[in-house]
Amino acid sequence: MTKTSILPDPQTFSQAVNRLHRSSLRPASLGMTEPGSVALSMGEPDIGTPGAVVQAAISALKSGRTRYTAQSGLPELRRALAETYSERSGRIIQPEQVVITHGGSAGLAASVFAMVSPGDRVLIPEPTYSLYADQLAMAGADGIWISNHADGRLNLESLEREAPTARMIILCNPGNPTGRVYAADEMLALAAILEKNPHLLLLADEAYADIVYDGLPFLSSLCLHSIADQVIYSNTFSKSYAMTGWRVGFVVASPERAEAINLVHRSINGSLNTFVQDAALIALQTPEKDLAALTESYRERRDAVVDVLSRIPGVSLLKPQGAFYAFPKIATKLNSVQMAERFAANGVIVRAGSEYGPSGEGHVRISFATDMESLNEGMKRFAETVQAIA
């Protein structure tokens, strides 16, 4: 679970690489699992990509859709996304505000590098997705952790205090690793902070926006019309449509910011695979009932995980409201990395909570996006391990 040193001589590499190596808490072995282990570590839907989406890619390949396309993305896909998110947000979004990216990660990176300069202060409500801190380290910015309240709500007081000297807030909603869905009043209060600080940007990662449980209302950052020009919206086809390996993401921003983000993205990545974008167009046509059915299947798995965790002495948990993660806290003398190592030794792979920010220490992250048989076995091993380390 520990990262591998790649820097015998720091002078050999760039300052960006040295900063990243010093600060990154992401494990070097992501996606690797020992034979016989149950992986509850990766945020990857267990279902295959829908057949119609796969067939669209095959048809595109057979018809010769293998050449370069526009560097900001296939025009048809940008138009379709603009129409979809205009309807969802209740405001007009133009195709030139949409940039198609190599997965959500590249969209986030391009947004950071386009909008953040070395030395800028960026506020990160946490615990949250660990990639943000790594990208800020590469950019030379100062990531400022803002711990959420114990009940999972945003620490709006701290955000407001830090806002005047900050360049950006990065918000994951629904949250990875906690499954927290920020309530409408929190989002409106956050918008009010940005209104008072027009220099401040909100980079909103809503990769799990379609995965919300129990009929809970979800207010997207795109619906915060008063700060529309300050919002940079990032999303991906990976989670909603089980297209993790396809690497299709997108960013929505004001026309000027979208142009800057596209400049960075095209300079690093170039245009996205044409046939993959053809497939994404078909994914957008997925009926709402199918998306709801997938969310219901995650809800069943969430309930199974919560049921097991609630019966283990020494474990506490804020019930996940969205996404497909649980973030239990475990009463033990071990730290998060040591706990993750003990779980791995017992054949269940989880992520150390400290990876996701200072308040993640003492926690581990469980992904319940796997099949129910594996999940049940993994949770059995999880419970056994907790009993041994508590």
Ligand SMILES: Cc1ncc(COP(=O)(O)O)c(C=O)c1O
Second form
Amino acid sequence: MTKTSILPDPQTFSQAVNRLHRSSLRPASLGMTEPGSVALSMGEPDIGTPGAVVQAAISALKSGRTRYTAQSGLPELRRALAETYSERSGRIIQPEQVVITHGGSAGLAASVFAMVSPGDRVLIPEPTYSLYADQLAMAGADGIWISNHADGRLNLESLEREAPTARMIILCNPGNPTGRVYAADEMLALAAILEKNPHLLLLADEAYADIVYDGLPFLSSLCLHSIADQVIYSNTFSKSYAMTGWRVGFVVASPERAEAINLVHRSINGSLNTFVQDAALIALQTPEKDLAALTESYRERRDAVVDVLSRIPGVSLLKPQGAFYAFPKIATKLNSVQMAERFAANGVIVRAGSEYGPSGEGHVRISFATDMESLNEGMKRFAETVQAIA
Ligand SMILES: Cc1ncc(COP(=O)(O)O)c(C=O)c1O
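Could you please show the structure of the form predicted in complex with the named molecule, as a counterpart to the form predicted alone just displayed?
Zooming out: every chain and molecule, the one shown earlier first.
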């Protein structure tokens, strides 16, 4: 997996592209796997989209739902999301606070471009999802990595120190790539930092909020009522409902910020596919028990991965508490890109930990959202490779 093949060239490309080219650590091709290899690299549920959701899209298409919709999203979907998240957050969220976006990715990008100006400092607790740094580079902002403590907790001291001169914090919770679920006391301490710094925004990416294990309490940023106006909440249908290819996400923010985010989003994306939004409305009605059953099946796979990793000498791991990734550290002289290459050469594809921030060096990311048979084979090859490189 290599970076993009274009070369930085200020004569040919925009400054945004040149900045992105210089700083991006994201691989150019995310889906290519050699025949015979086991891919534990993709952040994508292995199951298909629920039948009722597929059926809803087919019916919508057949009934001619193929024209433009409102640019901020289908009013019924905004209303349904406002109701769902009012209930989950214990505060009233109005439909005009919800913007329907082209997947979580476009919601994050629109939020960054609506709220962050060139030169702004943005704090990124890491290891974390690699897209944030790329979007900040495009916006010309100054992304500041704030390394989490070794036990996975937020480095609240550093965040507090940097807060007065920062514009935004971008938090991924539950964490990709770590599977870390930040504890209530960390979230409350973060809220206290934002309260003390009213100019500071929290862009909270909770793409994996529905995938939390072992009955662990999950405190959503939307429940931090004292900083409600400073929170920009991003989520997606991709992971919860196995809808990665449908491209539908949403942002919740104060009415004024939501309008600004929508202005950016519609200027790039226009309105979202009408029949996809019809189907998303049905996805939202997925019974709780079905979501719980899916989480339980990821939990079984997490346990299988943790079991293998805990037996390999030289491997250490913080047990994933949510999402569907494990982020082991491996004692070897190789860096994480070289490690990923060695794993790939032995037929198991994982992602280099350095993609996710400086403290990801020495780690690799394993996605366990794949079937048990492939996972077992992949983990067997993983264990063999670690023994060879340790
Ligand atoms: C933390 C996180 N946020 C956002 C996204 C992007 O979601 P989408 O596919 O809806 O653009 C991903 C996808 O991997 C993710 O892991």
